[in-house]
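Given as structure tokens, the chain that follows is alone and in the form predicted alone.
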Amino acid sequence: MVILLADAFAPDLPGRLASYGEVTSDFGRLHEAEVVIVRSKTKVDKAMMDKAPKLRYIIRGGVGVDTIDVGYAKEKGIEVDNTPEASSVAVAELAFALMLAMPCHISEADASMKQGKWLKKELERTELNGKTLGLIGIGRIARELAVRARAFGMKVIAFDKFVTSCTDSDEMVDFDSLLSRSDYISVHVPLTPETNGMLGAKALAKMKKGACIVNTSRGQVIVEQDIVAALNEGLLGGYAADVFLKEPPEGSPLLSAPRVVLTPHLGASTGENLLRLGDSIVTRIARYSGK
């Protein structure tokens, strides 16, 4: 069979495939390809498919498969994949730094420093120590994240319409309380109709005056205008993403906002998480293939 590898993977990644059929990266090829393996820069849409004839199997190195037309995958009898255990301590370290920067200010501290500022009076820090914690949604990436809280002395809470207990969370709780509650919220959620804008005014308004967001799930479960205007009115005391709307977020209001941390979608961009998501690929195909 023909395995398409359509993004950037481990550079080992093609040889240890190579037992279980033709390993190509050549889009050329798409029309001969039984197997495409992609991350998210790779969409896989209706197009795409049709265009893929002998296509039988998809898998999405990392969490979501929202840019994967599942349902149409369906209706043509591939089979959809993904290796949501690879990723979890990336994106969940990548989640804790940009909680830490926010309230270290490390963004405007250093870009102050190398035009020759000395802002010592100014940016005055603040701990995470003491502070509560909310994890919207209570998958693995939270519960990783949730232990790195619990390290720096934070009160964890979670909200989980799927999940009533977890000893990983201090409390669960509703969503309303969550939002009332926390100091800090991060999203752990996939991208759904039901949580599609699901952090837009309404839910901003329920916050508590001056608490931070970190985003590292998906651009579309923030209302962008939303969040600018909380930030602008100062009911928002922060915001740190690693994915937006659009990527890259060309023209996105985010972008001219103040006390914005941003990063350009590095969540599972690790050397050591790319070996992990090759381990969870080679798992995939071999029993796939039945080797």
Ligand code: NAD
Given for the second form:
Amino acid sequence: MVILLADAFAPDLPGRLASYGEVTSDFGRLHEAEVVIVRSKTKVDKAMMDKAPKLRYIIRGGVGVDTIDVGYAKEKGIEVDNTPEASSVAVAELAFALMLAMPCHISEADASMKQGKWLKKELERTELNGKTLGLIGIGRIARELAVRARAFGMKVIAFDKFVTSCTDSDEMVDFDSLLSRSDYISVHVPLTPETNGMLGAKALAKMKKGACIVNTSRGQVIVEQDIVAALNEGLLGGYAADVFLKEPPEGSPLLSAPRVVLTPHLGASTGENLLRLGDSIVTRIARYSGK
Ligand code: NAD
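Can you switch from the form predicted alone and show the form predicted in complex with the ligand instead?
Entire complex below, previous chain first.
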């Protein structure tokens, strides 16, 4: 079988997959591919699947399959998979870094130093210690973040539609309580019709004045113009994001909004994670091929 690696993976992955089939990264061979392996960059839509008559198995190296037209794949009898176990630590570390960057003013301090300024008096810090972190969704990434937050002396509360108890959270609460009690909110739900736009004006109005949001989930989970309005009005203390409505977020009002820290979808981009993704993909191909 032909295995097409459509996006960038660890350099040793083609060699590790070689015993299961012919591995190629030549997208021009899509029509021959039985297995296509992607990350976030390649969107597997109808048009792509129609150009791949032999396609039987799609693996997304990453969490979630929202970059794949799963309904159409199902219609065509193509199996769709992802590797949700691999990326949790990488994303949680970035979410923690984004959370810490806001009260420490890392971006502003660094940029102003490089402009020859010394804002020692102006940049007043606060501490994470003693603050409440509210996790929206207490899945794999959120639980890794909870461990790190507790080590920094934070109280962790969580809201999850499908999880009622979790030892990594000090308390499970409803959505409104999470909004009103948290000093920091970190979003870890998948993108679904229900989570689309869940942090818009109505939810933001229920938050503590000056609370901050970290979003490493998906750009569509927040309502961008409402976040920008809340930042401009001083209701939101800060917004730190790795994910955007459109990526790259060209022309987004977030780029010029105050108290914003942004990273270019780096959540899963660690060398260690690439190796773990490789392990997860090899395991799945071994199962698929029955070897
Ligand atoms: P997970 O499936 O382990 O956890 C998601 C949690 O959200 C689950 O506990 C689920 O019950 C909960 N949930 C689902 N719908 C909900 C709703 N309507 N309301 C409340 N809770 C709900 O997923 P994970 O591995 O923790 O990943 C979370 C998300 O992070 C992924 O779906 C993906 O969008 C994003 N992600 C981003 C990056 C990045 O590079 N920034 C990398 C990996 C994953």
